[in-house]
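Take a look at this single chain, the form predicted alone, given in structure tokens.
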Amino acid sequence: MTNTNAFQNGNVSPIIKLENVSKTFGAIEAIKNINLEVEAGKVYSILGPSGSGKSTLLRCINYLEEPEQGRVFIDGEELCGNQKLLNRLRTKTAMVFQQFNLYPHMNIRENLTIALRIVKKMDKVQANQIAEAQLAKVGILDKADAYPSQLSGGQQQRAAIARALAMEPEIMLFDEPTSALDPEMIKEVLDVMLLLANEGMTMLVVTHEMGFARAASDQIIFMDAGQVLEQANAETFFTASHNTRVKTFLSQIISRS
């Protein structure tokens, strides 16, 4: 997909840009003065200890959480309180959460087609065609008429990814998409994410899966205490970081694996 707004004066501009973004919850500073630029078609993995602000950062990007300070831009346009603009810019992004958030009273096909029919005003035939194509892509077309309770956790998360893809977003945001899964189900979800990465989808992924981060990421963003302490390409981050906090984090992760 060519991003027609990503080129200005012959230079590539970021598809996502954050300027001095901060968010607090009561007395807790969840993120502090975050500056970040995300290039279209690249994968950014966001790493760090629990409570470091990773999920809050992701939620500020599509204004699920509104920053108290700073500016957020999607495709060159600033997100703000204008609901009409916000709704339009949100169509460029899709978010996959830790929990699958599927409607339990609808089968998987209906979970995928409801937004297509309501938001995009598609007829049933067209919506079903798109739903089936995305379910085939994530490997669960045979589960289209099953209900969420009849699927494994990995299958439910793949259905959630297919639902997000059905809306044809330019950006995918993943908030620890494998953290609620049993170990044997993690690989099937990561394989789908690797497929998307290889197809050039712009992705920001909060994850504790170091193997995925190293294999799939163009950039690693490391956060601690609400701040970005380091941003580097994957190989540099994992093998040549000079940041003491990063070294400590990686040594603890390796010792537990």
The other form holds:
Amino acid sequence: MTNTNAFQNGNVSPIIKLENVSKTFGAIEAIKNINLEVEAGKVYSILGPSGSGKSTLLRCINYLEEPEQGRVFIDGEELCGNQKLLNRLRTKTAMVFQQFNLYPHMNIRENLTIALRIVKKMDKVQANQIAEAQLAKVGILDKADAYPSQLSGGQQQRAAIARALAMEPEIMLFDEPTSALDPEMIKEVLDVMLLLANEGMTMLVVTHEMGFARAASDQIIFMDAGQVLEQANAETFFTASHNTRVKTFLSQIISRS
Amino acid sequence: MSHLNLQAAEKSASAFEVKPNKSIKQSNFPYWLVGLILLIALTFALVLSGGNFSDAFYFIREGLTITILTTLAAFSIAMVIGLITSLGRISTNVFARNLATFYVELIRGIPVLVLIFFIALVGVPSLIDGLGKLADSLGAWGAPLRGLRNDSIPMQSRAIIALSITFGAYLSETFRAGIQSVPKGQMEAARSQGLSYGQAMRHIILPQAFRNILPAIGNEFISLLKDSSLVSVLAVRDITQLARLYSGRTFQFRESYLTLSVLYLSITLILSSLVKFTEKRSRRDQH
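With the form predicted alone already on screen, would you show the form predicted together with the partner chain?
Full complex below, order starting with the chain above.
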């Protein structure tokens, strides 16, 4: 809650701001009246049971879901149906998906350069340089000429992260990035995410990895039934939350693992 | 619990595994293909031996150019119509979607033969009529349209128009299936990177869709080649029309229609083996 106060005092302006955002799918209210402010350079983990609206919240920030009510601001500019503005604001945020969503008909290098060349109108040489730098960063430069299907799940997700980074986004959105991975591949992806967090990247991470959330997050956002029930710094959330719903959730997680 | 289930699943899977053996290999041998090739070879032997079959063949062969040109022209136009229509079918725009669906359902509900009659003998003339009236109302501006007469569009062009419109509707369904076979996440990934809908379609979705439906497109081409025989009803001199003419003139029905059938058969057999080859290759290269 300290963030909000800081903003209201005019000290920090949020890089992402959600005002009363709601989204329904048919009769189901996925998220209700969400208010959220994200500060630049901080890592936020969004936790909560399945179906609590975590992914929908993230997708509203990227406008993959159009909110029915409320407003979303990126860097002070409001997201709306205007395609030109939308495409421009989308280059400020980059999304990493649960299913990687690499382009299967292109090799990894082309996966990284296609948007640079089309959206940022870069020439091939420049785009390739950026792609190779990002692939080196996530440790799979040797896979540049391979096709996605030739990579392991962990490598594919790292390639997807590199693809997102290549666009030089201000904000990284992670939608359960390790949920589709075999257990032995989760660490290599989390390591890359930790590296980004330490570099000061603004990150919103929907995750079930409590260890990561605790170690890497500045703030934890806990959601249930489409609402933000609690927002606190990581240590407070895991050790000193008074919310009974949070306590139940945490006890279930601990008893499960 | 889940561990046990996994073991059980493994067991049952191995029980269904059948080791490849000689008898299966033999039963997979394409005897049917040998039969068809034999049929073709025998007919060509009759042709080469001279006599009635030879005369029929050389007469009918003259129509091959028109059959092939009609097919290629109609198919190219149908591909364009099909692609545009499929984009309309999946569009969120109510008008585009309904217009595209109207067209596809209209065409699919009418036999090809009837469509050919209708478009060539009703559609094209009324279009020319309408253009003429438009030219009159435009005054001096309509001059370029005024020269258009009913006989200025030959039957072969009308046949191509009719086949294009028909197969455009069929192909749009193939394209639509292909586009819908690409996972939703592909469009989302592209859009989240700032590509517009059109850019994402062109660079991400359509290349994958096209690869998935290449065999289906090949089969549509074969269908079109066969259905091009229907243009003979407009007196377009394709191989079917020439076979009709030849048999009518000589009463050698057996020679004419056997030669004609085998001509179609040899072309479609070659094409369908090409389709099978691309199907195998695309399955192997599935990235």
